[in-house]
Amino acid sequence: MKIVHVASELFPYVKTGGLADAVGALSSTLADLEHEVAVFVPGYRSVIDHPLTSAAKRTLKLRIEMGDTFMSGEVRSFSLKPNLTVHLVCREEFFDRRAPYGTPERDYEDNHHRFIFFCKGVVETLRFLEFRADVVHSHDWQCGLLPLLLRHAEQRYEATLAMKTIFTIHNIAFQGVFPMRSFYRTNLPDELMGIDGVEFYGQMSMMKAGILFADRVTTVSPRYAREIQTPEFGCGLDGVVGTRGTDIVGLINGIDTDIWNPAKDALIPANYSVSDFTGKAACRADLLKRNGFDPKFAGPVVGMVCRLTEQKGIDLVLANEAFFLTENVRFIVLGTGEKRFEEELRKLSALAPDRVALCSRHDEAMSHLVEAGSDFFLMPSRFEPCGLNQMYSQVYGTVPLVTRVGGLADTVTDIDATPETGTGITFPPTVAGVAEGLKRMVKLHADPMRLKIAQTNGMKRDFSWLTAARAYEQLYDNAL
């Protein structure tokens, strides 16, 4: 098949979260499966300056209609590997900035113009290069207008640009909502400004456009596909999602098993596998030592790597601070985020420096060590479309403690509910739920035989992107 992926992030060139990992790994794996794959990403400064893009060459000049004016740009292209080409849609005014979406204080005020231009640039490139895709797969609100713009261009130019379009919702909480006056930049028919089009409570929603006008809609886990059709998780778009019926499907992301693999991970002090577990003890001791704890500590070691936000359930953890102050555990948190949560975790660490450590920084090597050296990995998200760390944890023989939401519930099997096949501990996304999970963790740690069963079951799980890519292949086939 000829497959096009369109996204605002792409690992390793630009990344703010799991979107970059998913698009990078999926497109690369599909290319390995002999599909002809093209990936479009904005030409951010970080991408242009990346050493791996030095071979990028200008493919064509762009002249994009944006409302009542035309804006220029260009497309630079390079080949990553056989069957995989990356196209950068460039315009300095829009993309030559330090960060993709905004400053730490606020989003860029022209994000709607930036991503309308980007989507139109993709459509124009497909038209001029005559790629004739079988599938154009766009991701999240930044690319939500693409299916609509593509079909409008086909009518306008009497050309076929794609047989089918797919739109993936990675996180419905971010919807690309802008003042309706921005709509004129799309040059789409006025009737699309209504409730059956892009209108959302008097404004324009790019996410809504993708949901309504793509041929198929996907999310990154089956449970999340169901959750976003409810008021609790749909963030106001539950009714819109519900109109798609059987057109919406949830597919679990994979993980890069070349990078996240304890048997060959170069970022941890000792390698190990399900058949030879000895190296994990060395990782555990090193993790404790690096965070100021006794490396010979025998109690439960609990790790956590995440953005410090309410979505990730940091407030639920802080509401259970008494557990970490009184129980004989070691709790290591790696991440940055909202200042209020950083400050509260720092206070907790100051109250119990012999039990709690906060590493408020981005540190790839430490994130690997936390996964390898912890006994348990805490992930108490209030909602989680897919999640990756709970999969990393299982592969590393670290028992995940997760809330029963989204991809967490789809990928972690509770050890108490299914003793023979369980891989972790699951609980409700509440203060009491986290308390229950932590108590069950202490009990599991005190039972070495059951703990080893959970660890072994987790390490045998197949979370590879090859498995995930096969599911997307089937989706594309079904759509076609």
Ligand code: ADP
The other form holds:
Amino acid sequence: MKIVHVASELFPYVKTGGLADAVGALSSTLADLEHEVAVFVPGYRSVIDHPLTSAAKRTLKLRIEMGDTFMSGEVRSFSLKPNLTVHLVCREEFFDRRAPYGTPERDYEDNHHRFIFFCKGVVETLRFLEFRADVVHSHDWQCGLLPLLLRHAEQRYEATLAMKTIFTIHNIAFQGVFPMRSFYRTNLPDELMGIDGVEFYGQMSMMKAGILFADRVTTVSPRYAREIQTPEFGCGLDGVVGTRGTDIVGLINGIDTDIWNPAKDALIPANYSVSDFTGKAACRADLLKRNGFDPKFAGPVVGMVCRLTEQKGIDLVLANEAFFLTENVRFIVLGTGEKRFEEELRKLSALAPDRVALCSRHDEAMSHLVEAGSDFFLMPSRFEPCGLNQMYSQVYGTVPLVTRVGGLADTVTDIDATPETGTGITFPPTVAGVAEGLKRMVKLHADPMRLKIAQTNGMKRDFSWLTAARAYEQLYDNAL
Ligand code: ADP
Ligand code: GLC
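Switch from the form predicted alone to the form predicted in complex with adenosine-5'-diphosphate (ADP) and give that structure.
To see the whole picture, the full complex is given below, headed by that same chain.
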């Protein structure tokens, strides 16, 4: 098949979260399965400056209609490996900036223009390069308008650009809602400004466009596919999602086992596997030492790696601060995000510097060390479309402590409910739920036999992208 992926992030060139990992690994695995794959991503500064993109060559000059004006740009392309080409849609005014979406204080004010331009750049490239895709698969709100823009261009130029369009929701909490007065920049017909089009409470919603107009809509776990059809998790789009009925499916992401594999991970001080855990002790000692703790500490070591946002349940952790102040545990948090959470966590670590450490930076190597060196990995998300770290934890023999939501519930089996096959501890997304989970963690740590069973079960789980990519292959086949 000829498959096109379109996303606002792509590992290793630009990443703010799991979206980058998912698009990078899925497109690469589909290429390994002999499909002809093209991936489009904006030519952000970090991507252009990345050593791996230095071979990119200009393949197209762009002149994009944006309402009543035209804007120029260009497409640079390079081949990443057999069957996989990456196209960068460039325009300095829009993408030569420090971060993809905004400053720590606020989103860029022209994000709608930036991503309308990006999507139109993709359409123009497909048109001029005559790629004739079987499937154009776009991800999250930044690419939500793509199915509409594609079909509109096909009518206008009497061309076939794509047989089918697929739209994946990685997180319905981010919707790309902008003033309706910007709609004219899309050059789409006015009737799409209504309730049956992109209108969302008087504004334009790019996420809604993707959900309504793609041929198939997917999200990243079966449970989240059900959750987003309820008011509690749908963020106002539950009704819209519901209209797609059986066109909505939830497919669990995989993990990149070349990068996340304790047996060959180059970012940790010692390697280990399910048959020989020795190296894990060295990782644990190194993690403790690097965070200012005694490397010989014998109690539970709890790690956390995430964006510091409400989604990740940071407030649920903070409401349980008494646990971290009184229990003999070591708690290591690696994360950046909202200032209020960073400050509260910093206060907690100042109150208990001998127990709690905060690394407030983005640090790929430290994220691997936290996964490898912790005994437990805390992920108390209020909602979680899929989540990657709970899968990394399991294959690193680190027992995940997770809330029973979305992909967390779909990928972690509770060791108390299912003692023989369990891999982690699951609890409700509440303050009391997290308290219960932490209490059960202390009990599990005191029972080395059960702890070992949970670790071993986790390490034997297969989360490889091959399984996930095959599921997408099947979905594309069915759509076609
Ligand atoms: P989300 O996409 O909602 O942030 P995921 O669990 O899908 O959540 O993916 C998060 C990804 O970002 C993981 O690969 C995780 O290791 C990484 N990550 C988050 N914060 C940091 C950080 N401060 N340093 C390094 N990696 C991080
Ligand atoms: C989003 C979700 C996360 C998911 C990731 C990749 O960022 O918050 O749960 O794992 O996308 O699909």
